[in-house]
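Take a look at this single chain, the form predicted on its own, given in structure tokens.
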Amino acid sequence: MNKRIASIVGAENVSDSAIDIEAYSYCCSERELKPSLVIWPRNAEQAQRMLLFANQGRTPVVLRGKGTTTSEGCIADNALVLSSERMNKITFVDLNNKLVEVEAGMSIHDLNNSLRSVNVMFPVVPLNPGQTIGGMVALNALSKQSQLIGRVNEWVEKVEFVDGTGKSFFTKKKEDVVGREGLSGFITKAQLRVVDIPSISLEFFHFNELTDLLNQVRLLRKDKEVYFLEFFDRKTSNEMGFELKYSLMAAYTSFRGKIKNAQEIKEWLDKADSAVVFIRSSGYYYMEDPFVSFEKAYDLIEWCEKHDVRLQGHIGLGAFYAYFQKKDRDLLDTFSSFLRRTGGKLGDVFGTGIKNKLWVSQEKKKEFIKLKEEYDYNNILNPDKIINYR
């Protein structure tokens, strides 16, 4: 097999090393899960000959960008690994009309990066700088811009992907590939939207009261001028520099903010995303994104608090991430009994994967069997992933 797959993508694309199988072996999560090869496809039509090849053979397939989800979606024993990374160019740039293509495996961290010399940027961005574009099309990736700007879904004009039979589409019908985890199939390019670099001011706000926060909450939910709101538990913005107090960082799409200075709103902005670096070094060491209505953050701040349990997030939009610490791993359980009290619910930020099937709907199910069904019947492409097909 190995010559074979070596004659599709070069031999220097493709890899059984132990070294190899041993990185592949995991994403962001502690679970090991080891595969038997690992691929780099080049382009397009390298990844439609590997899985017309794998297709033909009922081989199964696991996907991946760089690895950054926690869900482990894109792990599995004895699969071939087909990863984006070797495919991270822009292929063009069309500033007139705000449109850029780029290949799945660039980073959003890279892309705007190489976008920010024409002062344009693509503007969902999600917690992890590292992660591919591939990555952020299949899990429709949120932000903290997402409060006013939405998901990646409302950013993508047109995605390439290669389905689970090795045809090759390059469509307008996002729908079957955005937020599809991969189920449809492997994502090669997306066209996407971009907008002009866009000035913010920021302020903080801090409450020794939850209830005082969430009432500035509320006020400011409802102002058109707000980018986004951003929480920080009293722990986390005591390590910030504050006094122990509840802290949130409102950004405005005007100058209404006290923070003006574009040095110091990067500085800012820099050490709010850093906060989740510092609290996992402190020894928090698993990761979930819960998601509540506005209703209920109240419930899940208390309840985070009263556990030890670290939390921030994007309060504007429900979505937060919370820490446990590795001798609380028996917490996690009942932290997931206490979301489903609340009608609350994870693997909205992080994907579904395998560690989060249970929370897919019955409705969902079926929509997922249905693409199944119509792009990967021999369910090759993240097989037991998500959903248990065929």
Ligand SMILES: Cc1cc2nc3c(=O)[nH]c(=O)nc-3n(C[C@H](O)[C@H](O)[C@H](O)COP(=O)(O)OP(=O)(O)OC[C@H]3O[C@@H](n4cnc5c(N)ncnc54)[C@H](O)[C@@H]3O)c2cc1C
The other form holds:
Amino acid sequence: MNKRIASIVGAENVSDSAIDIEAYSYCCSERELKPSLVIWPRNAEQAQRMLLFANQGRTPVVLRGKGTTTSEGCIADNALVLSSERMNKITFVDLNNKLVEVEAGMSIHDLNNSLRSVNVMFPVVPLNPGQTIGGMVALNALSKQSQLIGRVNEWVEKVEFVDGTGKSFFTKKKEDVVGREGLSGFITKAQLRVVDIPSISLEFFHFNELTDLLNQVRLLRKDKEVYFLEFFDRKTSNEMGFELKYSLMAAYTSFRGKIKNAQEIKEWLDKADSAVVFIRSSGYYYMEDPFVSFEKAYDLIEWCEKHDVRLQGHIGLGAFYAYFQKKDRDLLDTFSSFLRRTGGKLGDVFGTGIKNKLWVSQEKKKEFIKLKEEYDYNNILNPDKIINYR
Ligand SMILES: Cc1cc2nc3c(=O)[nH]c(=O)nc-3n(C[C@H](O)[C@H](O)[C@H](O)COP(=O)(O)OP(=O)(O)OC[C@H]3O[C@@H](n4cnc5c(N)ncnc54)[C@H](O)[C@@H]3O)c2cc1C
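Cool, the form predicted on its own is there; where's the form predicted together with the named molecule?
Full assembly next; the chain just shown is listed first.
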């Protein structure tokens, strides 16, 4: 099989070396699932030929960007890994219409770095700068900015993808691939809308009492000038240099925030984004993505504080990141039960994959089965993810 695959993508773009197999056996969870081969197509045509070949042999294929998901959607035992990492170019820029076309393997960090020279950016900027555009489209990624501008699907015009039978599409029918976690096809390119780099101002608010914090959030959520609202638990605030109080960072699309200097804003945003790094490196190893309604934010924050679970996140959206210590692994189940009781869920940001399968509604499962029937009836793409099909 390797020879045939090498003839499609080139010998240098396929590997079964122990080191590559090991590296692609993980995502950002602890689970290890060993693939049989790692393949890096260089372009859409190679990806198409690869999927035609895999479909003929009914060979399972797991699709992968940078492997930053924690939900195990990009790992599988004995499968071929189809990685977008070597398809990482901007292929088209139309500044008049604010459109760019970018290959799936380019990271959001590299995309926005390249666009900075022409003063535009892709506005959904998630916490993890390494994630690929393909991965972001596949998971319909969310970021702090989503409070005002929505998720990635709002910014995708067209998607190029190859389905599980090897057919290629470049389509505006984006709902068939955006947020579908690779169950319908391998995304090879996306046409995205970009914006002028916005000017913002920032302000921090600090609270002793949770009710005061939530009252402030309630007010700011209705405010049209608010771009995003970031919450930090007391310990995290303290580590950021504040008192041991709950903190709220508000970003405005106007200059009414007290912090207006561009350099200072950048430093604060970098500090806020690096909270994930210093929380995890201080022993809070497991990361979950609880989503709750605004009414239940009080319960979530209180629960986490009581159990020494660190919490930060996009409080205006109800999307948080919760961090558990290694010794508290057993608490993860208790946390899931708590979330169910409050009507919250997991996997809305990090994806469903394997880990969050239990959170998928019957209605969603039916949608995925329909997609499989249309685009991948032999079920070769991400076969054990989200649903059990065939
Ligand atoms: C510290 C940390 C912070 C994070 N912050 C955020 C955040 O702010 N917002 C957010 O939304 N997520 C966040 N995530 C989750 C993760 O980074 C995203 O889910 C991201 O979109 C995954 O991109 P990736 O390139 O790493 O994809 P992978 O992890 O490789 O894959 C993720 C899923 O997408 C599928 N996929 C990947 N590429 C393709 C493709 N080309 N075609 C079809 N399917 C594909 C895979 O099969 C898999 O199901 C975070 C994760 C970590 C660990």
